[in-house]
Amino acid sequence: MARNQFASKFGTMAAIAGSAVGLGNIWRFPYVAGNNGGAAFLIIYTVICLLISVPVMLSEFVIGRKGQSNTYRSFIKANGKKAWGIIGGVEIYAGLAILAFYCVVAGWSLEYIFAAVTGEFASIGGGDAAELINARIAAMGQRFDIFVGQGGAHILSIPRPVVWTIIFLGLNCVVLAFGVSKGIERCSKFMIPALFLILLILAIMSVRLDGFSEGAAFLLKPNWDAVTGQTIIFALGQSFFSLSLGMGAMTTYGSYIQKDQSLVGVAFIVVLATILMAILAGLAIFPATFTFGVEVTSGPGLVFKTLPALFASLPGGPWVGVVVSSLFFILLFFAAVTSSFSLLEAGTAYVTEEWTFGGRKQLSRPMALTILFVLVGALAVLCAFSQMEGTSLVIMGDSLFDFIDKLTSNIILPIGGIAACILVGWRMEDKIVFNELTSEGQFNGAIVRFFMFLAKWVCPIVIFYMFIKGLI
């Protein structure tokens, strides 16, 4: 049976870029960049992406395309040792755990799309008054806290965060049921250009705001005095997580890349697209925060509390608030869903290729997705409940949601990245790696040798340092 593949080069890059451009790029990257030197951080981040993250991504691509299997099986095929399959298996399950809490946050975006299109964040006029802005931010903060902590209104007595979480996961399963090319690739070819267009529209609209110059300077003006050793750690962690490394996603997607496509070219384009979209997100968000004189924060505090209040304060009439808020939360949904595709696909490939029914045959794709919907959905629901007031879903002082986030980000992902580099740099034959990276000599060999050197000698050391810092 022939292996699934992406059908086109553009579709390949759209799907992989979709995996990389997630919620963290929209709300966290611009804030971290602005508070760590602006353009200075962008330069450091770009260098780290090219010298650390790209070699790791290429290592995972090589393992996947050579193995032509799910991450677990590809790790075994790369060296012929079953022990390496443990690393691949851990990556898959870590990716599914990440997907569980990711679905919760993505579900919030669905809630806010509904609120935006119904006019809840529409302009009411008089939005330049500081008292009114602060009142709206307080009201939006209370709205979010009630929504997340108590569920607000209920559907069949189920808290709304849980409902949206299940809906989001269900949408993923429906898309993936159509397969790699007709499902993931087709949606990504639409959503990634749409995501870029929405960001561009919002950034252009922000030019008219009084705080545009200040907001742009916060993100783009280099301030080397703000750069510290911690800045480099931030840049490394942001790069590694945002590019979906160490979680089985890129290894699985690598197995779908056609043999005549340049792995190096794909990696470069994905990294550049990720950086560009993060910059556009900052240009779309920060001018409003500086215009209305509110604190620039990261995470849910900015996206679900502050920004809705600012959308309701934009000048130009009620339609402005409706349009801008709707576009923004649709943007969040697109970023979330394209990232979640890769995590669910890594698990789907594993279940269809490794699990059997009655020991006689592989599971069908619909059956695998049904199983994952139940398993991941159950964990996602627990993650949603762990955010609510009075929950007992606490592990080592953290909610289940935060515990999974820390465990995967600080421990499993770095270990997966180190393992991929060691496997490609030290355990696979150099000739095999070289042939995969050059597509049997079709592409430049000099730059490939440079990245092979980085994967072998530089990346494991740097990532190990990040791993140790994550444990401290």
Ligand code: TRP
Given for the second form:
Amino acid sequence: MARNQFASKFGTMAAIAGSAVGLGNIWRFPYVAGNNGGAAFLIIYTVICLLISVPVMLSEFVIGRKGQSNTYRSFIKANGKKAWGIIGGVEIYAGLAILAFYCVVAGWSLEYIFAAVTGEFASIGGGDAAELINARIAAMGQRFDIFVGQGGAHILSIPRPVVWTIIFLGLNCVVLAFGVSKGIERCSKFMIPALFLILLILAIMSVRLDGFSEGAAFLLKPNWDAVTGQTIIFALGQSFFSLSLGMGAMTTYGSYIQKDQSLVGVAFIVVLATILMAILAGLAIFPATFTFGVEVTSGPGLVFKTLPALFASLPGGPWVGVVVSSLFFILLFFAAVTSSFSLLEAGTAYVTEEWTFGGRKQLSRPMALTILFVLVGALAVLCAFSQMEGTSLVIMGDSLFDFIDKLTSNIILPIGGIAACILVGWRMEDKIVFNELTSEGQFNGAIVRFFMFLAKWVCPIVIFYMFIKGLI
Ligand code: TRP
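Please show me the structure of the same protein in the form predicted together with this ligand, now that we have looked at it in the form predicted on its own.
Every chain and every other molecule in the complex is listed next, the one we just looked at coming first.
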């Protein structure tokens, strides 16, 4: 049977950009950028993306496209040693663990889409006095806490976050069952442009707010004094997570890229699109926070507590809050779902190609997805429960949810990145890598040589150094 492939060049880019643009871009990047020097951070971040992350991404693409297989098998094929398959395998399982907590958060976005559409965040307007805003934020905070289970409100009923988590994972499985081009690519092709459009609308709507120039300045004014050694570590970690590196996602997607598409071109466009969307997200969020003078935060607190309160306070009539909040949570859902596709696909490719039952028979995609639905679903439900009051799902002082986040982001991502660079830089033949990256001489060789040099000498050392620094 012919192996899966992306069908069009645009679809390839949409799927890969979809994997990259996710929750990380929307709720973390703007905050980190604002607090670490604004434009100064953007410049450092862009340089790190181009010099460190792009070579890693290219290495993962090469391993996948050359191997024409899942991450585990492609790692083995890249250098003929079975032991390397273990790293590939760990990446896949780590990706599935990320998927589990990702489903929980994405499930929250589904809850909030419904709340937004039904008018829960309609602008009440009339008062942007500080106490009023703070009271609304407190109310939204309480709403969120009760919803995720900190209020002890639904001990006996089935908690809604669990239901949403399962619905979200089920949706992923259905899309992926249609296949790589008919499922993932087709959805990404409309969701990514839609996501961009929504960001643009929200950013433009922000322009008329009083706090626009202050909010834009927070994100875009260079402040080199705020840049420290820590900033660079943040930037590298953020760029790895954001570009979906080190988890088998890009290796798997790489194996679906057509042979005559420029890998360097894909990597560049995806990096630029990801940065652009993150900046737009900042422009959509910060003007509102500055208009109402509330403290800028990140993560679930920003997205599910502060922002709904601000939406409910926007000037211009009740519908403004409904429209803005609905658009925002749909945006969050699109960002999350296109990212989760890549995590689930790394596992799906692995299960269909490696797990055999009854001799040599390969599993079909629907079969593999059913198995993954049960396994990932179980972990995801545990993650959702680990957020609830009185939970005993605590590992080393963190909830299961936070534990998975920290373990994967701080340890497995960098190791996966280094492994890809070592494989491509040191274990595969230079000529093979060069041919793969230039599509047999079709594309510029000089730039490819430069990236091969970076992948061989610079990336492993820099990533290792940051990894150790980040641990201590
Ligand atoms: N890039 C996504 C985000 O920014 C998350 C993500 C998707 C991811 N696939 C990944 C992170 C693979 C690490 C590895 O939210």
